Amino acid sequence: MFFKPERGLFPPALQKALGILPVPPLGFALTRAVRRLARHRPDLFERLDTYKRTHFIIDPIDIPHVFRMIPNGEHATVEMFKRKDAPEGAARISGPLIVLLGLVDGTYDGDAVFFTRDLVIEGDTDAVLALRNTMEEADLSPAEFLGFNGRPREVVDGATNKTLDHLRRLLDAPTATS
């Protein structure tokens, strides 16, 4: 390996080059996934409860970039800033982005990845507590999360574990703990 990082985080060549990039729409392409979501699985909308107009800020602290997500169901809204740009929210999710997505999908366990300090949480905990309940309930993969369904899903799963399993061992990321 040409380059030691630090646990998990992306090489700093990397997120500078990120910066320079414009803010891409991607929160366009999530905001579309989390209502698809919504519409398959309300089930886990409702178990927010209080919290689904909550604005939660995930924030991947090797990427230039953070996330607003106001978890409303099928008005669900994600949204991305730079950095400098931040919004406040009420609650704030804090970590490598390769663990908050393994958080996604499952790898990772929210208390175990808290405990471990890879993960920090700020602001209203029982709002990411309800949160984090509702992830492990869903059990989602990230085929599922994007809409596909049949063999498109089976092939999607597979290449995404398979490229985010390389990825955790070339960032030298927390051991799976789910």
The other form holds:
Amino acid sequence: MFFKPERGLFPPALQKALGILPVPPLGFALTRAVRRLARHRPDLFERLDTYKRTHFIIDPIDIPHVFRMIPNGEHATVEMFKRKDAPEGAARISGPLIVLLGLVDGTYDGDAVFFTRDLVIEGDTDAVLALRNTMEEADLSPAEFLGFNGRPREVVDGATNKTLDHLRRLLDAPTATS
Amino acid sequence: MLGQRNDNNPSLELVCPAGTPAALKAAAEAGAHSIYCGLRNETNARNFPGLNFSEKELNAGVRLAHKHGSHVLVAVNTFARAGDTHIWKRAVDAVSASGADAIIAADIAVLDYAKEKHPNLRLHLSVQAAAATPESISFYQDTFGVQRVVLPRVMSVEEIVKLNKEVTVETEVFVFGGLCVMTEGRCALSSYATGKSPNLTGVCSPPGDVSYDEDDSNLYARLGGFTIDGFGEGETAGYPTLCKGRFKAEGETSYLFEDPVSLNAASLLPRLQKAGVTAVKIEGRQRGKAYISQVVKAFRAAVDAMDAGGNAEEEVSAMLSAMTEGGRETTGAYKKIWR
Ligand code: SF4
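Which structure goes with the form predicted together with its partner chain, now that we have seen the form predicted alone?
Everything in the complex follows now, all chains and molecules, and the chain you saw is the first one.
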């Protein structure tokens, strides 16, 4: 073993390497995914109510970038910033990337990882709670979020779940809550 | 049919929470006999952001639950505000239109409206009404035709046995989840710190007034600017519910009102059944579907085992203890004299 895994954090060498690489156009792809979701599941954005205009800062603490998400239905945006250029948001959600991904696909219960302090919440707690409850209702699989359907969805989900499961064990991430 | 428990059918009815349509589906699939939920506004006492049902979602939820053989009980259990009663009236109308099996209410104005406008709608008295004596329960029964009362979480099993002998309505008691330590409906602690309380705005210690601040390695949980608890490095954090904070009094820091533990009365199910209780209720409309599914399955196994003349106490208690707040649990007031 080259490093001592710690509650899901990427090893320092990998964190450094990611800082040198150019920023991939992830924001663009994520914006499209959220807007597509808004077209297919408008109920989710109704559930967010006024909080759909909140500026959420999603901070995967073990990579050099942060995201700003404004989940405003079909006008939603997700932008990616270098951490040093990160804007202030109304609410900030920080944690290891593997934990944040586990929140999206339902591997982790938001309350549980918050109470074990694997997840840190700052700012507008109401907005974060609205987002958490909306994601709970959404029940999204990774492939569904990215717009895959039918057989390809099953294949992508199967592969993603396997990889994430493996990564969680490798990085000694918190135990799944579901 | 709801409330059909009698000598020939002694089975306990399992009443389970749903804060979202996804949780309702999880509860129905896990075997809940009844599922309780609320509309997404201040008419229900769990008015948290992103939680609860639109009228459309309620209609669909009732259909789905009925398909699984589960009943739906809808909480319209806050107290109507003078000048704004239309919100509560509309909620009662919506519950009736949805085909739900009962409405859970506390306010006499809401109960009266339901009785007058929707005489066929079954009425359950919410725990928020804090009715715990034969006299108060009979008043709600005689005046509004209430068929079931949800008892406050401060009664011992002995008190429930005695009460059930003196009333003819069905009784429902909490057996699992968060513990509200005051006689429900009569706690104003949260109002002092935030201006909001369960009976008026549907939230205790509302998340919008919560902040978590880190200093060195300590994490402080605050409510309305007041520090409710602090957690050292590695210590599991908690939500700053006012009655479960650590405060300094007479030179000593302690959980002044109540320890932050969860209720787990699974081991008391046989005694509650013997006490004449009709239904047992799981708290937690704010909890996720994975949690709901696991807790409902565990309790359903326990109730089924009892029906078959067996006893699944130990397995069920073990299944559930991992799901309580910080793994710490209590049988609440059922086994103790209230302090
Ligand atoms: S402060 Fe505690 S006792 Fe009072 S309403 Fe809230 S949970 Fe119940």
